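Encoded as structure tokens, the following chain is the form predicted on its own, with no partner shown.
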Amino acid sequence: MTAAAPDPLSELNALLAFYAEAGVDDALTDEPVNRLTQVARQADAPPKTSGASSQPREPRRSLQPAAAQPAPSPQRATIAAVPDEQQAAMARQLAAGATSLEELRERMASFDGCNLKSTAKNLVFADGNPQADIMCVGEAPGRDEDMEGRPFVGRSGQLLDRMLAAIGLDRDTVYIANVIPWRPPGNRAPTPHETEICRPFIERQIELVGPKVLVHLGGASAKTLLNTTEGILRLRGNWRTYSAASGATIPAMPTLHPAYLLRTPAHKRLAWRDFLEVKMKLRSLA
């Protein structure tokens, strides 16, 4: 029996949902290139003889089409550039003159010392109360977030959010917000340079907040604030000290990321051992 053919239509419109549920939302050239012309070109091309040949070689050519290759302009180059100390020690300058959670957003609002402002759609400052004894730091929005403006409230929002009903907490009872508060490109890791560039807006966000429990969502997280090089796997389930600029000391649990878990189910019962440490300090802080 022969198998019926694909339909191209549904195939292409399948790769579609793949690059958007991976965060692909912008095309690397401005015309489209033609692979399989590519494929045609090289295969017509004569063989290569190993012997000389009396005729002049050709310059070799770029397979890509010449419209694929745009040369760059002024303002992508200024785009692309890597962040320097003097942007880092200017978030430093702006992050310690905020005296509220409020003036901390517009400064941050007003920062353009960050690459990853220019490719994002809003700045995602924080959700929850920031009244509560318990705030979860993650690493970096995704496209739900940067949609919307809000950290966690897509796939891995809604995990935490029952993980977090598991423990009796709910976004009344918990502060959430991340370190780098701009979606990287493509979903992609935050670069060395950006994390330093948004460490004191984090840094100080905590501050400001002064929770009695801290809990990292992830090893981007927990490495960046509690200054260290071990991974999360060995990190998480134990109790760590976060200690703040101003010298205030926090206890802070690093766990599992709510998105390595919808990659890795059976690790949910390693992030719900943390959950209920995280429950039990709660009461013992009371």
Second form
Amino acid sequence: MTAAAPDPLSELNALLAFYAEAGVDDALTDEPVNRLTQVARQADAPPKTSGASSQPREPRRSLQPAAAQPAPSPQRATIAAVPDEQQAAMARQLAAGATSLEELRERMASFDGCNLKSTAKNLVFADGNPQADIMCVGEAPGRDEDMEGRPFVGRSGQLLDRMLAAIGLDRDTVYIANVIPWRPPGNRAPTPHETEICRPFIERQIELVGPKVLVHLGGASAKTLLNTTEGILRLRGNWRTYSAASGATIPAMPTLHPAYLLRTPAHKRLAWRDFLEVKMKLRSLA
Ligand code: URA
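Given the form predicted on its own above, I would also like to look at the protein as it appears in the form predicted in complex with uracil (URA).
Zooming out: every chain and molecule, the one shown earlier first.
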């Protein structure tokens, strides 16, 4: 007796289940693209002999803050081939030259040096009140945030709203942003390179908002902005000092990420204590 022919529908269901399990939740193109081969091809390609690209390579840009410098031109065509350090330098220059939040948003929207932008649907810049005394910084947008272009609007955002409400705050009295403004595909963790490329933008955003208190939502935000390798369970609940490039310092409270609290509800009481600390600090600074 011959084995029954595979049922295409069950095979398709099994494949979709496998994709879901692996964290795939976006279809980007019909055909897979091997970007590693593209990078290798670009690296191997002989220099072009005509047109703008035959010009000598631009020297590395100054890393100094560039208050009055014009925005450098975007580099979409060369994203994959340009070394990350050069993109990070470009991000530093763009961020330093932004004199308002609106200008910073525009400069980030025109920046093509972070590969996450090519898979994200939207730039997730910020939500809330830029005049707020308190600024919360998360890690990176998820699916819901990417769709809406606003941070913390999904399940963890709803929990964040409840935590803020518990200390009498809401999005009219808080400003919210992320270290990474583009959603990493499949919600994977941002790589260290992606974080370094995006870091100047969040640092400038903090400078331009100038909050009285910073709240780091989760280890990634705390580690990146407080320059520490300590884990969030050790960091949380203890005041740290965030030092801006301008020399300004801001009291910073690392706490547990709402997504972690959804998975580990027993730790909500720890986050509750951290938010009470924040409330007391705001009162003492009023
Ligand atoms: N998690 C984050 O860190 N940021 C968001 O905006 C949403 C979820």
